[in-house]
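There is one chain below, alone, in structure tokens, taken in the form predicted alone.
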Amino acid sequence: MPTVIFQLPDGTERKVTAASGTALMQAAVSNGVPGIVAECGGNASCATCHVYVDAAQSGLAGPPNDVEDEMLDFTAAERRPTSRLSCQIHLSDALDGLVVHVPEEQV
């Protein structure tokens, strides 16, 4: 099972392990990671599960699809080149050790 490290705005981190195939957003919500609101429950329609993939690992998570790319224009925190909606990242062994940064605000 892959482990993901969430870097929180206050400088702390949360390590979350979840089964392959689980959406990163679901892994965060199930483990009480603060700052991942996920109002729409994973339908890529609210942009409240925005994360920044660590720049050194941005290639691991891949680029956003067209719908996600459009939704990223509506995030509360600034959009960056490594911005992703965590509901659109599905965990796999290839993402073990992924580091994502949670923005200061989601809504």
Contents of the next structure:
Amino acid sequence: MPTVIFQLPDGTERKVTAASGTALMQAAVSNGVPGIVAECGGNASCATCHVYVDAAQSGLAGPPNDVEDEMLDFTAAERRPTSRLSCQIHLSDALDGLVVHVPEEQV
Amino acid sequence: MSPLTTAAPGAPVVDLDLADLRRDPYPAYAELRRTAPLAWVPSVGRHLLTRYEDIVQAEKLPEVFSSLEEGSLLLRTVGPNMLREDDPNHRRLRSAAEPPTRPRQVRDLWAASFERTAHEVLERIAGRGEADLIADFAEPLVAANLALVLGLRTASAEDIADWSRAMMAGNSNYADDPDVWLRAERATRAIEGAVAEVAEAARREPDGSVISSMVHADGPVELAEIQNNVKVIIGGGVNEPRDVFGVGAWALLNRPGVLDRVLKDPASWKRVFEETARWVSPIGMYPRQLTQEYEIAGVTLPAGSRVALVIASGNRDEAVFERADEFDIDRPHRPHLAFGGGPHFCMGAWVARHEVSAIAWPLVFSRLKGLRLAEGATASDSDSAAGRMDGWVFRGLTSLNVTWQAA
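Requested next: the structure of the form predicted in complex with its partner chain (the form predicted alone having been shown above).
Entire complex below, previous chain first.
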């Protein structure tokens, strides 16, 4: 099972392991990672599970899909080239060791 | 699973008077959060779930807390619709209806018209020097915007507002008043006719509206499904932005210092919006029915149990929001529950945010010089004491009388 590291705004980090196929957002919420609000439960309609993929790994998670790309224009924290909605990233062995940064604000 | 219309074994039973709840539900909610965070309330026929964390937990489990509630007032008022469906059927309907309400569409397709309409509505009253900002401004504005987004070209803003009022009354008709049902039925028949006409036109000529989007959805959507879902959207689409507008404007008119800061920093209108929706949530609660036995807030609910997720209470939970009864745009950020959560997260959220915080408030407060509350109603900070808020299923100002220098 892949393990992902969430870097929190306060400088601490949370390691989360979840089954392949699980949405990164779901893995965060199930493990109580703070700052991943996910109001809409994974339907890409609220923009409150925003994360920044670590710059060194930006190719690993791939680009946002079309709907996600739209929502990323409306996140509370600034959009960056590495911005993704964590509900649209699905874990796989290829993503083992992925590091994502949780922004200060989600709404 | 048939609905259970009795208290779960072990659930505390708390008598609440519906008239008291309508007048001011917050003291009762505070007491419930302290002493009975899951309580069977006979006058409502449901268990009320009132703490923030419990509500969030329930929202994250749509397969347990089903939206398919049998015998709900909303089903009776508008017929089967996406608010009372679970996935995948909910998803099918939501996906068909949603594209025109997404934020980029709001910005690119609707914002200019919203702004034009806001100016037109305000021009009608600007020379008067006094108005009820609910009836004379907010309601006509949001109703016109809604007609546009839905694609209901043949309906006037007055039609939309009247229909919305009639259906919302039905949807919160816990007292089972027959006149309320009759009015709701007249409204829904009128909407069905209007939708049928517009859907036929949109089939030939797509126009980017919700009705058009549903007509042309990838998965087939029946006309009756379009009609029923338009009814639901008309209900919420007027109420919620109108009430956020009114409560937020009222809160600022009672706090000149805060208003002054907001006017100097227009980016803070967004914070005003979110804090207003937290402080007095336009939708106070919504029902769920359990598909299986589940323990929450210390009570094991049997399958079929009826629960109300009282988001108005969750949004005043002191465990999450310090000085929760106060309106404070500077409070440490915690997400509120006013738009609901999970798959049913409010479809109109982006429309409402834009029309209220980017257009309506900034326009009213910049155009109407010397705007202030009429009737010397500035003394109290408490919504309840002022006596002009009403409702618990839906809550907002019934009027907002103001004066200004009509130059």
